[in-house]
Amino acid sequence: MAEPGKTKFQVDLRRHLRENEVDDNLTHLICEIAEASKYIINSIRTGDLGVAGTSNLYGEQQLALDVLADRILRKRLDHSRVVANIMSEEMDEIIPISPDCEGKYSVAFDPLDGSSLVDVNLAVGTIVSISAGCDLLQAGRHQVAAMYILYGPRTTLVYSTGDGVHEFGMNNLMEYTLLREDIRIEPKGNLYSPGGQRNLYTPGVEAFVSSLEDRGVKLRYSGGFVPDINQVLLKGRGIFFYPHLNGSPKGKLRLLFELNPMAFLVEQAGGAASDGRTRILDLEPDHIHGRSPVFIGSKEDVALAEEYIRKLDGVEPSIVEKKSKKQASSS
């Protein structure tokens, strides 16, 4: 018999982080993002949906949603005591809080990834990525902890601090308490979600989603990251993807944002996640806002990927571009 107060539904998030003996700063500034994603919320159900009337670094225009989510996150991380920099999606700089490395952490985050889903009514979500200390720009291995918040039919939060991942909900008094701890990904999966335009794929990406539909294996995809890589986590299998693409050979998802959180976390499950040639997790970041191709998901669907990439395309993705742009120039 569990002890008193021990059950699931009676742990909440910050005692869960407690009782795993989280470092105490690294405990409030877990705690702090998810107030902050209470505000959020609250956004979504009842904000703005039009346009912000200013454009991010990629020249998208911002949404009112893009840009209340960021001002949220910053000011709770601001304020935290615990942060020495922050790096949003919405920015094109570092955001240094404290000189004081030490003790500290720093934070990259996409404030409302899948913004432009909200107008729809479909799932979207906040993605957090933790490292020690100052520095943001470096390889995804370096991360403590990572997490995202999914906005759905229910509010979802999952984290990792190193030592598996576990999902909590937010009750209707607006507390986070567990539902379910160390979530595992079976090797191999059942269903796949495909990014990118399909005409563009290179033959190797071509031919592995060839073999996942002979295999039998379902496509399902949102259009939202968040909420297919919660679907990936918590099915227990299957794969996402946003390959290179002819023409566009460093996919669309950025590194330090997206990629390198979810890796975290799906490596954390058992699962792998690859750029098709590389572990996620080993990507030198060369640019705040780098972009990577991501093959995330069960192992050995992950491995497929990169085995089909090997023998088919046989070359950089830099290179496939190359060729594209040469066979368009000629034609």
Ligand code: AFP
Contents of the next structure:
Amino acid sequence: MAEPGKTKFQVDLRRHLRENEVDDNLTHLICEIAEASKYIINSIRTGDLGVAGTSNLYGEQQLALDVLADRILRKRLDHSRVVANIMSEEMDEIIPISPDCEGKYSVAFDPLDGSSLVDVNLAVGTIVSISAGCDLLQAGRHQVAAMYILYGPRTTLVYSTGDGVHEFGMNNLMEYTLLREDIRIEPKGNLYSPGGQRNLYTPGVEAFVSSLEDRGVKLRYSGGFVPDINQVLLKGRGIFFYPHLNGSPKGKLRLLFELNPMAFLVEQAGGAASDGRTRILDLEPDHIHGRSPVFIGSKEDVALAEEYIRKLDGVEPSIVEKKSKKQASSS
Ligand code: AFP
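What would the structure be for the form predicted together with the ligand, given that what you showed me was the form predicted alone?
Following is the full complex, with the preceding chain placed first.
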């Protein structure tokens, strides 16, 4: 809580971490990532929107901003002296920084998620997952912290080290000062954020969406994972999903770089995150760039999605895909 004499809103990020007795090295790491975001902001506001002439593992052309944001973060983490390994969505493999794991942290990050939205002036963000020690290929429940920076009309930073979720805003001096502490998500939402093509939804997902619409739940979708999750968090209710689709049983979003950190934050706020059957934070990664379907937000809405999927999609999404193709061929 804020020191006597200081209003809550004058508490900056480092002070908040210290007042919450966060480990010194983890405090330093989170503050270094916050510092890096200042350079990313400048590259977004003024940078070249052109293509970098390179492509990432997914064959997606890397926008100059993707590459720039990745470089800014990697350099900062490399010089932080508290990092063991890093892994970026923009890179093909884990990058070792220090062989010494003791007291150090490993970081998986998406440097600029939604970068293709910058050239239409929509909000984008940096997503960061932090684990203790050297191991990055472990279930998300082992994370010790997660955070994101949202580059929108305002620049905000949200973090959790396992003791609640807290939001900071960047002021005119480019300092992050506390806006909200202990953000909570209510069990039932009034907005939904549906990713993926609806004509590819499985029967279970289609029925779930219809039940939301019958309840008068409003559709809010920007195409940016960070602003869409931030909306659920800061409105205090709602659900985002990018489901298993016919033809894409694993959906689109990456487990280590996007889903694990957001699931950590949403669960810390009293919400839930599932792949439609299993808790996201219990999923064992099979490789660094693995994807998963996701339903994340108000816990009763997530449970309802799981119920429809269990009843109507029943088996594993991949088999659902084959069944749909078979149905299609027999009809
Ligand atoms: P990009 O980083 O390639 O722009 O993709 C953004 C994203 O991974 C995530 O931020 C969105 O939730 C999701 O893709 C949107 O995907 P669709 O464009 O298929 O709706």
